[in-house]
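Taking the form predicted alone, here's one chain by itself in structure tokens.
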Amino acid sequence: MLSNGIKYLEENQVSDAKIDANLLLEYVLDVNKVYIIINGNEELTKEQIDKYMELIRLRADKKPLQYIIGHQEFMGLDFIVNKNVLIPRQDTEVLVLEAINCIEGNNIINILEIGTGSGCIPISICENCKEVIATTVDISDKAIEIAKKNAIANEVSDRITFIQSNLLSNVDKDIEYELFISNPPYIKKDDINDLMIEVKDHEPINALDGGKDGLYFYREISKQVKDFATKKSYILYEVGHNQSIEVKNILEDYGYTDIEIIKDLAGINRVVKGVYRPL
């Protein structure tokens, strides 16, 4: 069944179609990689050869693995999600990794983070700096809805403030944040075409499209955030390729100073970080 499997995702040319093959398998027996190899030979009733080969026929349509699956794994955490939400990539985990770096290095309690999607952010960054309290905001409901859930799977809930709110516009300005983080909508809005289709046909495309020239959230997330850092702050933006330097600029012309780009593990610019010290 297995290899009936492989060979149908081959056919319609999905990448990596060994990996989803047995990750399918492994779902639908409730299994791992290990029990699937020792058994390899053991028969499956009817029931789980249909649902297997629905879910296989679902991949070859292109529908990502991580929503037919329904979970994906991100610094080591396990988050809930389907079409409304963003998968986590492990890109991300550079963002998350500098905010945990910037918490510790200067005492950071609060912290807002903006467009959390899956919630995979505030999370991570919850279960690895136990004593930072988070707001984050989106302006899905049925995206809160699933980092609602992710938080008290990863029994953080008690830490995190979900709102709805379309950018900070229903935030309370009574709280001191000390870091503003966001990985925002970035893609051109006339390249989204140009996306995989697992992409542009599969995840919310408020959460893919960043305007014109991909560069409005930076803008609009970077002017508001000075209504609400009453001291010293931070700011962390992970940018798309290419991007950095237009961000930085941004980050400039709204008076953000100390700016730092740092990369990924490929070398990529993959977060722009900023400081905003009030007048």
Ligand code: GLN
Contents of the next structure:
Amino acid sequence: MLSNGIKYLEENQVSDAKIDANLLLEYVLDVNKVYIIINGNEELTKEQIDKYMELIRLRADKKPLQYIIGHQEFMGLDFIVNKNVLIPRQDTEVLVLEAINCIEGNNIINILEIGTGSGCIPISICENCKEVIATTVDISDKAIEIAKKNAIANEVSDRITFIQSNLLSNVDKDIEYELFISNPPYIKKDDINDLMIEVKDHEPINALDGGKDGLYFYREISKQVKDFATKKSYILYEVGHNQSIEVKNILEDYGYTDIEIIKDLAGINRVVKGVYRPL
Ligand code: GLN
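Could I have the structure of this protein in the form predicted together with the named molecule, to go alongside the form predicted alone above?
Expanding to the full complex; the earlier chain stays at the top.
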């Protein structure tokens, strides 16, 4: 059966056909990779074959594997995902690791995340920094629903407040935050059509679309979070390929200092960090 799955995915130009066919079989049989290797010739029931081929067809139609199996690993934790949230990316681990460094180095407690999606950022931060209290927003209540489930499953829900909000419009100004963090939508509107089918036809468009120049959210967030700053607040952004200088300039225009650019494992400028000190 596995070879049929691989062949079907290859014929449909699925890039990781072999890996995905294996993962879908593991999912249907509820077993791990080693089991499949050892018991490769085991007969499957008709139900198992039908289920497997149904999922293979979904993948051949370019539905992301993570939406089919409903999960993605991030920072060593498990996250539930569905079509209402962006699938957590490995690139974003650089942002989280930088946040953890910043939190530990400055004894930070209160953090504010903008655009939580699956909740992967505040949840993995809270998991690693036991003192942190996070507030996070998302415009989509369907995303908030998933993020809350993920916080409960990862046992950090008592330290995260989820607010449905278009950027910071619904957030009370009575708490000051020492760290702002976001992986905002940053694809230029006109470039969305060039993305892989898996992304452009399946992931939520409002998690991708960064407006005409891709920088809309960097400007808005940099401006809006200033009302929530303490006497020294840090900001950390994930940025798209080739956006680090533009985002650095936006931060400088809005009065941020000490700007740093941090690379990901592929050597691409991936995170921009700044400091805001209200006058
Ligand atoms: N914070 C979420 C993530 O990093 C969602 C980001 C987004 O939707 N742009 O995966």
